[in-house]
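First comes one chain, alone, set out as structure tokens in the form predicted alone.
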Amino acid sequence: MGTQFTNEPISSLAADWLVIGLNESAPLTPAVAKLDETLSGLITRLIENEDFTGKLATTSSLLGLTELKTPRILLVGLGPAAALSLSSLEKAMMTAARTISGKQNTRVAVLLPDVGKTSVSTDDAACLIAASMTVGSVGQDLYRKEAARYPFQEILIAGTQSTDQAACQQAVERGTILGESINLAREMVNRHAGDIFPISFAERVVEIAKTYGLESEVLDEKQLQQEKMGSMLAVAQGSDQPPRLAILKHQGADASAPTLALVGKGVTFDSGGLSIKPSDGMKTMKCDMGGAAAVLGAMTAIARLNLPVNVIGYMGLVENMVNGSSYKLGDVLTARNGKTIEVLNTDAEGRLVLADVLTLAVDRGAAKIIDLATLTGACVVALGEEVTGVFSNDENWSKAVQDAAKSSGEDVWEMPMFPQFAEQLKSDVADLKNVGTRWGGAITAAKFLEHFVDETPWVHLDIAGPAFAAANLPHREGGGTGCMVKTLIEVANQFESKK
């Protein structure tokens, strides 16, 4: 699939579909007005008859056009012009991509919208459209004989003669890399647990490292024992699949520059262990490695973009299963940093994996850390299925991550980290328990993780809601979403070692 920017006139574009975004209750832009004139006022009549309103993510198709080299036009609503944002533009463009990607070998041209005086720049729009067309045309068809969706054969992003062609081409190339990295994370989540387990995930990491020039390291169970990662190993001991810790390193700056650590929870399947989940709660648990998948996707893009920053991605990979060796309620585990943990729920396993991996990241010199995990249902209760919870021990670092999310069009919300939540984790027999009470469960999980980062500036992203979509929507494919990949890339792009 090729993705290019062009400033050729609309009438010169040769594609199967031309996608045009129009604002609600706004006059046509000069380029669209000229096209409307070529079409004898067809677009104007659609609007006047209210067959197309421009409301966000609504669509209308014009078919069988003989006046253009492109026989089909898809109009997609951008909502009110003043309210245009990266989030709204993404919703519109993802809807468009999903609407027209049902056939093989489709070529699509997309007209750059007029961003006006909004916070969205032309370059941002070009980047986002390229990413949306790349992501929106890929379905969760890994195991279907007949796919429901097909990647576009060619994508043209069309501007006007006054558009900076070089800058927009660079933005389009960046957007394509972002989209492909998101699709990698989605694919890893969408593959079932018979395909993606700790060893196979680690093998994919090594393969990707070779492809994109990253350094890789994989620790097996013997090496994990040598590293004294007793908390992570306990989770894995009930499975026939041995654990792995996969590490990717991108050194884009001097060795003396600070290092950003990205840590992903990689529970490739979560049965709940002896605290076993009901069937409904287990159906989507192939997605419990969404944090590790996001780290893998982000590291791939960071390498491909050759960002001038040092980043290490850590992916803690285990299965949480049930057999005679399963760790048990009442067990006391010793984590890598020497803290002891009383296990009161084996379904609170992700924090036990992250505890040891976070400690390793600290010991290897991380200047700042972000971890991502499908960690708690409590976060979904608090924030819903489309918002990521943010927890941190450092106000400035938290703000930097939130700003990166905003500029990437991803919705996050900071949660409190008041000291009293840590009181719930006090144990009579160990340094701490792995669960608190039923109240504030997402926060107590974050307070648990805080024990394993020392004073290192750290942000925990609970992606339990947005990492996996239960059903298709017009603007979103069901299954893995690749959430927070764009945010991680933007954090790396803005990281201090670039300065």
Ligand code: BES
Second form
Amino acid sequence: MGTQFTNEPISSLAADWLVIGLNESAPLTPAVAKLDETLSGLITRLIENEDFTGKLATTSSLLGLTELKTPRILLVGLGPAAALSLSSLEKAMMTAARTISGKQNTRVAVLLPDVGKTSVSTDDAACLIAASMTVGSVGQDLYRKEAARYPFQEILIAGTQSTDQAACQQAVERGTILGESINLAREMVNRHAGDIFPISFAERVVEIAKTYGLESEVLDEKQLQQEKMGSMLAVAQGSDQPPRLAILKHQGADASAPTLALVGKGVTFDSGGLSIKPSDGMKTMKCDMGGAAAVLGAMTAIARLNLPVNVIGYMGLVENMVNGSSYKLGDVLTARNGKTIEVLNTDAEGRLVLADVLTLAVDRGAAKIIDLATLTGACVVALGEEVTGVFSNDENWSKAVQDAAKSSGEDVWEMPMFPQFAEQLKSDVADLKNVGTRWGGAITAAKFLEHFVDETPWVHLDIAGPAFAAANLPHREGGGTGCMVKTLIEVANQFESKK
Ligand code: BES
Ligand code: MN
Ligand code: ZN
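Previous: the form predicted alone; requested now: the form predicted together with the ligand:
Once more the chain from above appears, this time first in line as the rest of the complex follows.
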């Protein structure tokens, strides 16, 4: 069971599938050449006949083999050797995992590719392959009688005699943890709103905290009232499901060390409230807790990797619904920090939830903050469905988060925070209004949040595009994506552990 590194020779690996990544127009590595010999030159013939070219993420299945302990081989193209990167390797390995995970109890062995003189290290490749096999073999099958794919029963990652066994075993364990934390975030998003609502989300948080040795705390509606979280509570008021604020703590460093706060928007369903969404805009709104799911996933990995840092995850959980008590247009709310907010659109609810949670994070001593939210359709208009918008009040902190995203292979792009955008949020009757004009909507949303972080270095990640994928791709399952989980773990990994 589980995921293992091994440097046994290929011929002695026992598995259902052997995955071999091959570069485009490159000679076979010694290990693959030896295998080719065992197969009487089959791989060479496939390449000569151009039936397999090594083009990135193309595959070829060799079935019914008798010469090896593995009856099947999947060749997967890695593209040109010189262009090998973590993201091309991920695309290839995710495609491979998705291609061969259709049967139950599959054991897979993956040959560690030759990273040669590329920018990719052997450890990073081993970690990435473990993560890709873990993520790629899990589909959206939560509610189906017959699953489209099944998690691998066993994952073997095979190096050569010269590979550093201990380092690779560690990398493989790390990759498995990354993959499992991404899968947790995906699962939370993929569960429908009848399964995941504020109370059930918070219960899951508590259960997970027990499993991984995190400290947890859940504030119920009474405690949220005591905290004067009038902005978040207003959103919750139109739902039969009461709100919760779930908090997870990982203390990996001294109490005097700075705390990283991760804050997630956890709107378990966003109907739009009285500013109700049309069906088309509402049908994927179970995904509106994607920020909270990313925080939950990342916190599990931070705990399991025992990172020597202090991190607190805050998940603001509400359902945005319509009933006789719904908050209304023209309502003036008082947020936890005393600022008043005129509500002019009940569908701009995410910022109302985050406003109160951010001030709590600040008051509880966050040295630096990252919030994640499926916040605006405008961000999707600006950056498309696969890029996360970055907004910040602090250049250095923003750069640190962007660097972490880059080394995690997640695409992010920084948006401007010019002061003139804040003009749109001036209200005639309150300190702020919750919406601006049509223009620059992702930025005005960020400018709204900025009112609730004081001077604390803060990065807001708008994941409205990448948190949920409408369709399957060869290298990625549709549904919840677990986006930004890897980046958050990397940020924590780089975070200061001393005062
Ligand atoms: N949850 C939505 C944003 C969203 C849109 C997420 C598409 C994922 C995919 C958010 O609460 C919302 O409704 N935003 C409004 C803001 C507007 C009323 C200012 C929007 O984007 O239309
Ligand atoms: Mn909304
Ligand atoms: Zn929303």
